[in-house]
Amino acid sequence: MKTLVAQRAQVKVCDNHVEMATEASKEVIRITNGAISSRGKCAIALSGGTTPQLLYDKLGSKAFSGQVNWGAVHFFVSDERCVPLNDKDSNFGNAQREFLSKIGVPAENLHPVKNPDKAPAKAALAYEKEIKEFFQLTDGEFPKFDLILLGMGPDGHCASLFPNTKALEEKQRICVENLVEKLQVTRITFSIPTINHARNVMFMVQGPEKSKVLKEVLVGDTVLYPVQHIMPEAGNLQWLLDKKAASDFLKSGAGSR
């Protein structure tokens, strides 16, 4: 595994997905352990997609899931898609069903969008209601989540602020309903600001489809996409990679500055 620097972010570039997956669950361990020690818990909202499995399938393991008094940890999703929780397209559900249920997190940790396939609208206001009573905000306040867990589709888009969406646009909402129009869906979404006030946002990225936007994201000046906007205010910014999403940004030679 390589570790390298890009525009103020940590860069890990691992030699499989497999690697990827354990340097991820060490420091969701760490950052963890250290927000409970702190504080006395830990938020963290989880990302949609298919990358996250392997988060999962490691922290649920028996190497990993002793490590962490999971008792004290809260769990959030970044983005929703607008259907039941027990549909298979859920992310919030998949977390459920292939990670949390494994670990014995108490019921009232878990903070999954309520009926966000009824009225998008009216759960992200509700889910956004949610989570300024768990962080006890003010008006205008942001929450502060110890981590937020991110992944990077083919078209630079993160949790669902894809490209000429509205949502890119939010800066006093902690959360949105979003129009996709390329995929003519709606889907609930944290804001740029909601991500950017967190202790710790950790992207894993993996697959050679996105190895030419990976590394325009990483070393380039000009901002085409929206992962672009996540930049935390005061918090860590690091992104684990496979080698064959970071191909181009290793060739590039950005890296070794």
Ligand code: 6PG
The other form holds:
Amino acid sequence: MKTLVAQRAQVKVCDNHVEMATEASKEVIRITNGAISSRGKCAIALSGGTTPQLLYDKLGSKAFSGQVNWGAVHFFVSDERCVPLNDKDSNFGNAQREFLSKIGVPAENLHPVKNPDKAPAKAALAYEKEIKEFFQLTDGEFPKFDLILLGMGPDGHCASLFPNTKALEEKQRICVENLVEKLQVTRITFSIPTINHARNVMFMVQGPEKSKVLKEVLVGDTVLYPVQHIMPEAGNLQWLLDKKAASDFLKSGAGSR
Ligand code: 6PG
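With the form predicted alone already on screen, would you show the form predicted together with 6-phosphogluconic acid?
Everything in the complex follows now, all chains and molecules, and the chain you saw is the first one.
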């Protein structure tokens, strides 16, 4: 694995998806245990998509799951599809099936978006209320998640912050419903300020189809993609990449050791 710095972020280039998932598992455990020892609990927002699957498998495995007191960890999602929890496309449902159901985390520590399939706008408001209560926020305050996991699509979206969608402009709300016209769906997503208030943001990106955009994101100085708005105000930002996703970035010679 190679570690570089670009755009004030730590960039780890792994040989393959397995190494990336192992490194990500170690980071999740490090951050989680650090939060528990500092504040007695940890709040993690999980990502959807396919890239984190191997991470969830590893965290749920005997090799890793015993390294954390999961009873002190609360799980949310950084975005959700408007489908029932038992739907194969549900981000929280998938994390529950692949990971959360295997680590004995108490039910009260699980924070899925409730009924996103029924009324997205209401579900987003209810999720926002649940987050405000968990973090005991006053009006206008944003939550400080200990870790927000994100993926990146080939179009440079993260969470459900897709190019040319309304949620990109959201500066007040913690999470909102977001119509994604190109997919003909509505999603629920964290807003940019919510992500930027996190203590740690970790992207996991794999595959050659993301390499061109990723190079622009890590090297370019023109904001072309939603992910370029992710710059934690005081938190730590890291990118875990596999070699295929990092190839254009590495060829650019950018990134300092
Ligand atoms: C989702 C995710 C989404 C995902 C990216 C990357 O709900 O699908 O939150 O933002 O992280 O689309 O997806 P892959 O990891 O499958 O490439």
